[in-house]
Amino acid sequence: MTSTADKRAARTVKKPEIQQSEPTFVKVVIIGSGFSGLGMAAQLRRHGYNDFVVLEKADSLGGTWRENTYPGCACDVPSLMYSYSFETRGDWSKVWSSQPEIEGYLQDVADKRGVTQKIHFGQKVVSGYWSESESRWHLNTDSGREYIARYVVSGVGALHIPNYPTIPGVADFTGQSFHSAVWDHNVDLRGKRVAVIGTGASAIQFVPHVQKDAGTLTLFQRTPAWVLPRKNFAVPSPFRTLLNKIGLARILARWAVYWGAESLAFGLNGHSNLMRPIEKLAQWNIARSVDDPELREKLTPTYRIGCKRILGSNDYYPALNAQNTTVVDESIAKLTSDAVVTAEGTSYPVDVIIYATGFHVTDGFDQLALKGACGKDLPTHWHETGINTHLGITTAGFPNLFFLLGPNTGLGHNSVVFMIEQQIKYIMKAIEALDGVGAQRIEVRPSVQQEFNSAIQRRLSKGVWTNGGCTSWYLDSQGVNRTVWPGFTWQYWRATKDFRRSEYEIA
């Protein structure tokens, strides 16, 4: 059987030999080739725009679905909805697709839509600035190339900068260690004493696989997660045939998934008591899988479900209930050469440490060191003012810069691909509006941006992320939710379906 790594190697597009040359002039530069960047590129093609490039730091496309290759990696949104509306697929093998299948889907879309040849691989954007006299962006990559563009569309996403915990003694550990987002497939876990630090979405998926191979598994848990029962079953062949051949069937099935997920927004946004039945289901999932009362108590959260990301698995709790697994909820004090030591002084000998500690989600935009018309680069500007945008798409002080899956457009209940598509449509309307009047520059009015952010934070103050009794990765270092859209996704569709010129300064 061909491995995932072999398949990727076969499909990898070799980056061209890049030599210092004259700047590359294009109308649009897209940064990133995940769902956001590829979707934007496909729609530019669809609307007849060919003067664009996609800058990708790696040597193959896929974003999050290229980076994360840990065992069991899969999407937690049903496949029918976690895909483009303009490129639906009916032959997904399972209800929740695995990483290789999603990565393959993105490659197929890029090839079919004529996007692959527009991607410049091995081009990581390291700096850039807005030229007011030219009304153009100048971007520099780590290869020494310069790109000059009228518009920049950021598709960098959030789940791509691994978050390593700060633990004393990390440098002293002599065993093998890696983050789940950069899984070391050369490490043989069979019979080893393995420590997993973290219990987030990635750990829920890979822990059952590690537990089967490891001699012993020690899971260090800071805060337990709510995990609903979920069996990822194969889609029956007759149903796949129906969806694959009949477009209307795919549309109806997709909308059924969409509205089913959308109903969860009631409980997340101001009506948290509606989440109690879901909590009961999650508690049952623990009770049926874990026979030790003390362990059940460790694994039962004290916060309202939805405050942190809601997860799903049928094999996570059984893995923790296994004889070779120990769950530790004591805080970690330090690492030694061969052990993890807790604050209580207990030492747990280990051979391998796997960090399942998530990503720098709200800090992901720090990678966009682009100096705007305000005279400051984006990270500095936002560190001083707070992360503020209009609709998560534009920000004052940075003309002709657009974000896909930007601040406060993430979701806790539905598919972010839906959000990305609404943003792409909005950006296309903005570009077409400027082209229609021969304008060169667009910047959101600060008053419009402030009104949007004030309204967003008022709504977030009523949601479960604020009132659910937890601290999550949805919050930035100041405790402000800069991640989630506080409402239904159809409300975001309504907010972005029309491009209002009055909200922008256009010149």
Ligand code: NAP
The other form holds:
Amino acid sequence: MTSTADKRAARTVKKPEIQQSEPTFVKVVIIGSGFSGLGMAAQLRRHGYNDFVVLEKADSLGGTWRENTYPGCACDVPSLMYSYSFETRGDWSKVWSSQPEIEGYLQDVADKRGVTQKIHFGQKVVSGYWSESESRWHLNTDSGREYIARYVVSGVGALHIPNYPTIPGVADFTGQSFHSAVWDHNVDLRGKRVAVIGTGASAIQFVPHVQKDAGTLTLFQRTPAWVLPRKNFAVPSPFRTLLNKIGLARILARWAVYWGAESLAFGLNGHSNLMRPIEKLAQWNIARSVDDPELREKLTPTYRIGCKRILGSNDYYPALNAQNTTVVDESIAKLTSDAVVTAEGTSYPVDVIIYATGFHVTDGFDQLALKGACGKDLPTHWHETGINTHLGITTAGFPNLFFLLGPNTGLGHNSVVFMIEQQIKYIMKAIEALDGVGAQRIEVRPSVQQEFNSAIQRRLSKGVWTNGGCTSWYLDSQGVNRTVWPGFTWQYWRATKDFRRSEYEIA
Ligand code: NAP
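Could you give the coordinates for the form predicted together with this ligand, as opposed to the form predicted on its own above?
Everything in the complex follows now, all chains and molecules, and the chain you saw is the first one.
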């Protein structure tokens, strides 16, 4: 067991001993204990609210930072910024922290803020409905429990249902296979013939580790990624001491990281020519690491940088340049018992297949099968109407339901923790506003929601995700961007800093 696993085991709270027939009544149910859910719980406590629970499907907290344990898993946003503003840290060991360190951070915050004991583990929400007569949500979990709450805050995240490609013959493959998000640490890759399918943010982090261990690595690339040079280095000890001891130094360092990242938003949102110099840097990264001109060409994207997530690594291209690596950009036709076969008929015998094929994005919300006041459950409603919200936080037809990191609040350039914190503050203001007038029900006005969505879709239509010449998980099956916030994050701060009662029907 690793030390993180030990910590997990030590801090895991048993399922609550509640009789199946007895519902649990609380003011707020938070779903999920990742950055979103824990942040919400910490702020509820800070504002003097104790009448809440966090429902967590797994046995330990951490969300995406618990689930993803692949070798090299790390954050691609500097930790100084990829952390709560109310719980800053100066002692991150590296600029871009690794998964165990981030998971440990979340565990520490949860303990310190008195949140751990509020988490009900092993409680996956499977259904729920809004009771108009009670002005309350009823939620059911997979262990047969019922929770009745005034408010529900979803912190389920979008990237947690692994996407396994539907390749003919998958069932015929007799070797070992697993998805990057459910890494099988029992599989010994040493000396094996390993295939990796996919070249996104996850793959580029673990491919260098796999290449070192494997006998041969065959990387199946459908679309190359733009990868910028990035050396992750240990934060020098005097600097860590300074950050640790002086709060102002931490704040200034966070600001430097924040504004550096914000500058990218110009190029991503309607001024994509500004991204050309960054493309040049990424091209140089290929040129300096890859000897074979044919391989260089294979690895050079033809779309504008930023259209897919911009990646950073100093190890990825050298791993592809290594003698034991083959990059295959032919499409995969089928699997046989021991090989991956391409459309051109070439057979690549392999012992292990690692799927780095991303996540079902909208299915993250599909898991939230809550029936609203509109009489439909959220996935059905959104399948019919398209995913529409106000500020990514509330949606018409679903009173008293709030989203953290909901639709159109993801980012391609800065820390999503910043977005989550603005949402938490907004939700706190909404709850306090209702408490202030003794109201029990809040629902966004459809006209306000429509206006918000029209405005962001207008802005997104100029963005690099739509015009950059690629497809990505940011776009839905109709090519509409339902994931990214179109602009600077300070614009989101400005949009959410006031809770405007006039935008809601409050009763
Ligand atoms: P991803 O970006 O969706 O990449 C999936 C890869 O699999 C792509 O290269 C895709 O090719 C390929 N693929 C999918 N289906 C395929 C098929 N049927 N056949 C062949 N190739 C297929 O997934 P990810 O790498 O797991 O990253 C997802 C997101 O997680 C990121 O965008 C990021 O937001 C987050 N993430 C963050 C960090 C971090 O450091 N903070 C680290 C990892 C992940 P196409 O490009 O052609 O579709």
